[in-house]
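As structure tokens, one chain now follows by itself in the form predicted alone.
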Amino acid sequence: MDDYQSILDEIYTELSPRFGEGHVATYIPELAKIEPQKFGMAVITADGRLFQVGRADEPFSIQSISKLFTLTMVMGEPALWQRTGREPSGNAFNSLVQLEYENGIPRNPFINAGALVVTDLILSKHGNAKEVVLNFVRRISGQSDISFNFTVAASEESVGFRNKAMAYFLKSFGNIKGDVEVVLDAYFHHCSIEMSCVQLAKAGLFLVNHGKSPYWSVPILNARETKYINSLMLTCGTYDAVGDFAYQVGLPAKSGVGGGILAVMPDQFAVCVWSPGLNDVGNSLLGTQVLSLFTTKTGMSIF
């Protein structure tokens, strides 16, 4: 499929009527202040080729898709898969009542307590985990000018009582091994990043391309493990929506409650979707009508 502008374009027209549906995310203070009509979207292949259509290079706050690159960060850490799990949790992504049922270890790395732990993981590893994941994502993606916003992560820090509760919850356990303020506030950070749909979809493309980045000289994972975090994008990447969100769309993908998902077709291309009004579950409304219209117009997907 070489024709993806004639399709996106066909996609932003035929929906577009429904721009500023779903509900934003209220419940973080500076993401209740979004015009829910915002619309970008961008798509890049395997050899680079850029679609884009509407908001594409806005950049937006990338709150839990910032949790495939964390889990990136610390794939080849051997405690890894000993402090967190990696079966969907069919619960909410803030629920706190599976986490003390299993004994502090979190279903999987993306729902919130899994980026915790990972979070303490890079921590422990680095000494800093919040400046060397923005470098990160900077590298992964070619861009320089990626940034946090210190105001939305202040945001949520000033409402983020049930991931403080969390995260002692955690440490209670011993599950979390570092300070926890220091875990939270860099957690905060990370959800703060703010790219936008051309910035994600080059990020992701090493997820396209077995761990290879085109930005980076040296392989950022193995075949083995990109083939890992996909499953798990596949599995757990939407919150308690995974299943329908498979059946409709049928891409590995991780969203974010700023309202942006990103996707991808293994050796074909990343795609990255923002429309910052949100299901009941928390994914992009449209965003996800999106891509099911995507993969059923390119009659593409891992199906």
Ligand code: GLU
Given for the second form:
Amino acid sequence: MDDYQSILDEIYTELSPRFGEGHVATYIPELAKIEPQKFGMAVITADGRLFQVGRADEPFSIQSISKLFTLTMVMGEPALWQRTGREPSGNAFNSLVQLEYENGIPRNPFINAGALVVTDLILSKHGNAKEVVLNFVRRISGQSDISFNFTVAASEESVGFRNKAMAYFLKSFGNIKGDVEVVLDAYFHHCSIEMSCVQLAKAGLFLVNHGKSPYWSVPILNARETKYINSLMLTCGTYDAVGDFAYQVGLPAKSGVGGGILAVMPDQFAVCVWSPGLNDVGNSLLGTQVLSLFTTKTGMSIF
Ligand code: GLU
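Given the form predicted alone, state the structure of the form predicted together with this ligand.
Shown next: the complete complex, the earlier chain at its head.
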């Protein structure tokens, strides 16, 4: 079964009366300006066939989907699993409470605290945590025109008090080694990267193909590390609704408050959907439902 185009068209027709449902993220002022009716979806198969519908070529703010790429960059770092855990948090992605009683070790690399630690690891390794991440994302997706949105980064910086508190709190536990302001600046920029559904699906192909991207001659990860990342996406990738998401969709996925969700089916396809209206936990409301429909209609899920 791989006539994905007719399934995408069917889903689009079925869901289009509901475009705009959910609430766009308003805590970052620039994100509050996005039209909630926008919708795009792209599927790329392991052998490179691309299917798309709606605004699949329109770049949007990837926000926490960037955590998938930054984690990938540090998978080989020996300190990684001493400095962050790999359990679902059961708490909001920006919670400070858990960090206090767990002594500054974030539950996993996909909550904000964990992603800040990952950014710090990148900074220690490369001496620069901003451009190296952008270049990495460009290379794994084969798209040289991907960029930061500096307005979104500045907008988040201007109101990012909780992330700042978290980064300084991590520093107090010794779990940020570098300059906190440099880590935060890099983190806000990673979140501001703009990519389209097509670009994100392409970027996700290495997770479909056991660590190999068709756009990069050397493997990005080995097969074991790729398994680890996909497992973390399944257990920690969709905020504090990860159980419900796995139940409905049945695929490893990473979401962001820009309304994007990137999901992968190993050996088969990467799929990205974008609908900016979020549900109460911060996942794209229609995006979750679309992926649920997609795995049901295609019969393709990891279960
Ligand atoms: N930049 C956002 C924040 O730190 C990312 C949130 C997200 O997409 O989960 O709040």
